[in-house]
Amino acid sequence: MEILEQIAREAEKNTQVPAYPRSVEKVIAAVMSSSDFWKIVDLSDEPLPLVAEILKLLNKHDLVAFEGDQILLTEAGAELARKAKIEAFASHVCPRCKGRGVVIDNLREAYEKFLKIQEERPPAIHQFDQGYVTPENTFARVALADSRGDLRGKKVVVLGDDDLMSIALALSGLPAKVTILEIDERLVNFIKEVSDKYNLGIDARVHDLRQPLPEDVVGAYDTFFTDPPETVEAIKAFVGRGVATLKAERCAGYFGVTRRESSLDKWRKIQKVLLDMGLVITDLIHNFNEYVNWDYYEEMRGWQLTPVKKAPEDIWYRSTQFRVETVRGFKGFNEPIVGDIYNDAESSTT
């Protein structure tokens, strides 16, 4: 329909973020579920700045309407919903798994005592532009790697550690070895002194991840995990990070990309760089990765983007897992990172 068009192409203009009409029609959708704006944003699956601009500019042709905190559609918004067939988002997750495809029975006792030690981590600061799952999450990892045969006698190495992976990993006692390398001396501390009360054995090493890796993890490891930040740069850097860390041929990696800071046309150019890389990606599993609610959420771009202010109060920041492998010919990034990689037109977190 031409008022669909109309906003995508104005919403792209004024956000630099590519916009179709797919993209107003899921965001009507999504207003048609919820009238909370964080859960719009994790219905949608567009990046928050785009889904932001696409409201006001719905707003803007009074087919949605901005009550307190609350995100309506008028009778004209229905109007249009039912002429371009638009419904309502319907879920069919399994409250089992929550759509991962793993259970984390067989680690129940890791678990439980990963719960107590995480209560005591430090908080989330946006310095680090930190954020981390859940706890049943960073298990789910770690069940999801045991599945596809990549943890049992494996030197894993884990790449910034928000999510405390290093520890849930040794508690599982699957690796032969884990270490860390991570830029926050106060979550190297802590998971130091986890490792050390409970003989766990982690290699923790403080380091900025933008500076060349030392040697002696170079080549070394069968298994890493990293969750880098989202423009195409900062994939490119952090994931051949990791690359750079693997043995061999048919080694894999772990790693998050969302769709609230990454449109589909940046994870078409992401897949390309994973690609020539020389990795294969073998897993895609949508809304793996549930992020808690971080404390700063008032700092970042996202909430200045916002068409009403209101705290998120329920998960709405999610990622898709990737898995990748290696194959013949891959080849890893370690050279110095210069300059911002961190921020483009669709990031909202930092």
Second form
2 protein chains.
Amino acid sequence: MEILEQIAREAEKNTQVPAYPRSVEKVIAAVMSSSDFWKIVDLSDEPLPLVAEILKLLNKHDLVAFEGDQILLTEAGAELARKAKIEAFASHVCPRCKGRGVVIDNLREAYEKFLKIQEERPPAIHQFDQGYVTPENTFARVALADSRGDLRGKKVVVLGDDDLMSIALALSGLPAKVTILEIDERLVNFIKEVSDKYNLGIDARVHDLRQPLPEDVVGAYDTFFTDPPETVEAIKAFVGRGVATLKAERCAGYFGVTRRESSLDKWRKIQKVLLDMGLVITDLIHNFNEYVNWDYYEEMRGWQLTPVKKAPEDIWYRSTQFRVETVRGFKGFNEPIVGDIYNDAESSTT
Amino acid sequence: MEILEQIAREAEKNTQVPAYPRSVEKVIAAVMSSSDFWKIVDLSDEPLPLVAEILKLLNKHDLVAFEGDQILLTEAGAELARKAKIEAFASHVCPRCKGRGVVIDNLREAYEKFLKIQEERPPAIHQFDQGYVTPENTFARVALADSRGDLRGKKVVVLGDDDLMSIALALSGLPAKVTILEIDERLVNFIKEVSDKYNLGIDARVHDLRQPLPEDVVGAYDTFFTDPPETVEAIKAFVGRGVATLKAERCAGYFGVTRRESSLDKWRKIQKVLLDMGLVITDLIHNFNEYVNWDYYEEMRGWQLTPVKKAPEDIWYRSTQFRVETVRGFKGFNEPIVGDIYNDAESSTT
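Now that we've seen the form predicted on its own, could you pull up the form predicted together with another copy of the chain?
Following is the full complex, with the preceding chain placed first.
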């Protein structure tokens, strides 16, 4: 289809985000499935800035209409979809585990405690680019890591802890030790208070991860968790920090990478960086992580780009859960991080 | 632990399979969870030849005992486990989807038909290194691919079809076209008969995939499925064939890679090969595929290696489901394949 090709080319030119006819197809399929901008971003699995641009171009070609805050396929758009054999999205996602593959039934007691504790958590703030996942999601990560043998009797470190992973891990009673490094003093204080109150023994420290790791943390852990910003350089630096905490081959790391701020071309570069660090990717679980909507959405870059202005109602920001393991020759990264590595053309929530 | 290190070193020397203290830990954890050899291979997620060798070495050091066909931790083994903080495996796998993340509820009608059809299938034979997954598994792949938008209105090709994917795909009614290329005339004839009887329109051809693809298949499809042998060269060649069938960027491929015949060091090499082909890995779903036990197990290399001789009772051979997508610059492989690319030190079922 010539028009899909043309829109892809123009969208890429305007956004500097890799775009393909298939990207345009996915946005059309998403519009066939929902009229809500955030849901369209979610379903299309293309970077937000690209989805916004493609929608504007589809609108320019009268294939999509903006009616109030609704995004709809026009008659001509529907005709194009028929000709190009584009259909609405179907989902066969497991209703029991939401597609994660793991359940938290055996962690129920710790989970109930966590639910109560996290009600008092400090809100996500823009200054530190924060955003956190649902409590169920946090525990699903514990379940996943335990299923892979990465927690029992193991030393675990959490690098940046918006999600309160350290509290969930310690409440599970599985790891031998839990350490967190976090820049936000509010969070560190909260975790310390909880740790004292529930006798969790969490080693919580204020630390700016752009600086090298404290010496005693290097090469001392079995498993790390982190949630890096979504540029290739940031993944290299922050996952590299995680790898630097690990003590040996066949230790594991967990982190999320989203499609909302990353094209698959960028994903490929990220995966190359991971392999080059001496890591192997063992798990990639689609939409494992779901982020609670944060309050500062009107301040983020993505808000400027949306073709219709409507606050997100449901969860739309999801990420794929990565699990990596170190093999022979692995090498972390513990140099200072300089310059802005938080932004690229595909990012939108900073 | 000195002894774990020592056994890993010796096991690697004897098998030429990369081995780590963590590999030995995993085998011990598996023995703590089951006394059955096949279940121990399954749980440890280490290559069969390595597990067999580690068990023999643990036995030599009186850490593991062989009693009849049972494999048990000795008193000294249990003491080592306590000291090294090794614990039995825990599982939080979702009981509803078996950890696959997708369910087949919406495909129930086609699935019921498939169940009946596959009862008549030709048995797996050693000559073609065959082995097939459960019918539910075959349909879970259909559900996964449909969830990712890879089937509706799409042209789909199946390269090697032990699993009767082509029949499942055609019964679902989703793809615009289904083609299969398969070396085994028995299977091709069976698929043709089924296709005629149920009016499925499957394009089934006898083809040896070591030979270049038929011209009309090159660059003509949206999605491929295959199940390559487990050497780096074979993955390069057979996934490369799959990629050569694809018509454009952002088309998808599905295949399984196991841990039963591949160390994670080999996995890393495999992943490098995939990225180098211009692919990105979007999904890695652990133990998605489960293979029905085949009749020729006593003829396979793995049988010679087992420390106790006992036929597998439950499913033990599983693989991780890979999904890849093409991005800019992707390049398939359509040269003739020469020499033996089916075997390496880690393989055991050939």
